[in-house]
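Below you'll find only one chain, the form predicted on its own, shown as structure tokens.
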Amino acid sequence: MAVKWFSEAGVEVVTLTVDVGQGADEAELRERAVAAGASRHVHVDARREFVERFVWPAVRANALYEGKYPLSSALSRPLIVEKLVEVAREVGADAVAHGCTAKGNDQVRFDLTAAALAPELKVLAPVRVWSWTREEEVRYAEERGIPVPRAHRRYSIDQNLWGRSVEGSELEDPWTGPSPEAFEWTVDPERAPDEPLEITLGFEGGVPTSLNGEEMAPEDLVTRLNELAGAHGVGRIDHVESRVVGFKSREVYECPAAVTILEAHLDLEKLVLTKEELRFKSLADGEWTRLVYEGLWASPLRESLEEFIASLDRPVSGEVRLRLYKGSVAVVGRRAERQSYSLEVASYDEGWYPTDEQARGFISAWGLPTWLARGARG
């Protein structure tokens, strides 16, 4: 619609699609862009780059915004802007445009990243100018012969390899349960297979590299895990979210691979890292996640935190065994090349055991500040 709007105003438009795993047909997109008035269409396959440069750092950071959202859409935006700026400079454009509304988070992510990477380019947002409702947008498209997928008539949908987000329609009422029509990647947990599925994820340096013992390309591993976990109802997220722009929104997500991988990664970290490392890393993880969600990917702090998180995760290599069953994912086994866990120390049956004297000495030293404080207060 924006392409048609610009072309009717006499503006030359070069369109760009960045494939981050949304499943769109390249030929169809090119045909639609040209039919709407674009002088040229550029397609970039960035699936592997998306996983390696954006998704894997999110895994290392255990990135769940407000404890639930795996940042699926938020992670794709800075990569899309990078490619947008590259193409704009290549064709000699004086501006870039996006389709974000004035109420969403994505406008912040697009505008801020574009300004950081290419301050010489204007950023245009026609949807912010229109202030149309979804029904008005559909009507505008239909009047000009622009086909609108049926799913997008009812909901606002965004998807990539890391997840699928759905909002709008009945979902705007937080009391109303989502319609079965909202879901595509996950089966209803109640209708998932009666037999659980066990899988094994192999990790190196904090990121998954193999599934059930098979080494896989990053984008293939995520895709396959989306299929396996989604078939068992894993990955549905219903979340009231605090947006960057100041209000809350109800969001429904499908993130089968993300939910599964993050559960496995956090568990493996607990086996490998020390108590102090885990405690401090959780602070860095939370701040990294907030910066990405709020559109501050270009922030120097995000870059520094990412380096710190990656350094802590270097020894996080091993395997995690998980059970997928009717919407749940549970870790049932884990082993690592380097562990902070020691069976000899932890076992109650044999091995190391402190003496009564050692135990009393530890408890006395550990409790001293508490005893002194209570004594000082009478």
Given for the second form:
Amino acid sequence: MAVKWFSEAGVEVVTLTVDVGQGADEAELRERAVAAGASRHVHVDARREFVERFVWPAVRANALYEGKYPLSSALSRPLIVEKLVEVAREVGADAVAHGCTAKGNDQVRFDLTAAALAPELKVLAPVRVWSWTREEEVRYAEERGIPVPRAHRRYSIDQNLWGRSVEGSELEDPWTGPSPEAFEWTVDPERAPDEPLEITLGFEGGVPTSLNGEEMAPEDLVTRLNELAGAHGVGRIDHVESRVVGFKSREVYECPAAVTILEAHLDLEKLVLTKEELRFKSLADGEWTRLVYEGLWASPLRESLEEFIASLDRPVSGEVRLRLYKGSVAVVGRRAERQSYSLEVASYDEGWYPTDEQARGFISAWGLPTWLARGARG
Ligand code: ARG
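So the form predicted on its own is up there; where is the form predicted together with arginine?
And the full complex, kicking off with our chain again.
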């Protein structure tokens, strides 16, 4: 639509689509862009790069914004901006444009990151200028013969390998349950198979590298897991979240692979890392997650935190067994090459057992500050 609008205004437009696993049909997009007046269309398959440079750091950081949202949309924005800037420089454009409204987080992520990477480029946001309702947008498209897919008439949808975000329509009332039409990647847990599915995820340095013992390319692993977990109704998230622009919104997500991988990753970390590492890491994780959600991917702190998090996650290599069953994912087993857990030490049956005297010694040192503060000793 924006392409049409610009070309009607006599502006030369080069369009770009970045494939981050949204299920984009390159030929169809090219056709749409040219029909709307684009002089050239560029398509970049960035799925591998998206997973390796954006999704994997999010896995290491156990990234769940406000405890629930795996950042799927947020993670794709800086990569899209990088590609946009590359193409803009290549064709000698003096401005870049995106289709965000004035109400969302994505405009912040696009504008801010573009200005950080390419201060010489102007950022245009036609939808912010129009300030149309969804209905008005659909009407504009229809009048000009631009096809709008059915689901997109009702909802605002954004998709990539890490998840599917759905908002608008009945979802705007936080009390109203989502209509079955909101979901495409997950089956209704009630209709999921009666037989649970057990899978094994292999991790190296804090990121998954194999599924059921088979080494897989990052984008293939995530795609496959979206299918497997989605078929068992895993990954539906219904969330009221605090936007960076100051107000709350209700969004429904489908993130089957993300929910499964994050569950497995955190579990493996607990087996491998020390209590001190886990505690401190959760602070770094939370800050990394917040910066990414709030559009500050380009900030130096995000980079430093990411390096720190990756260094902690270096020994997080091993396997996690998970059970997918009617909308739930549960870890049922884990093992690692280097782990902080010791069966010999933990077992009630045999192995190491402190004497009564050792136990008393530990407890009196541990309890001393509390006893002193309460006047129970001293
Ligand atoms: N609320 C999410 C975020 O800010 C998703 C944004 C895109 N969602 C959408 N339905 N268009 O990251």
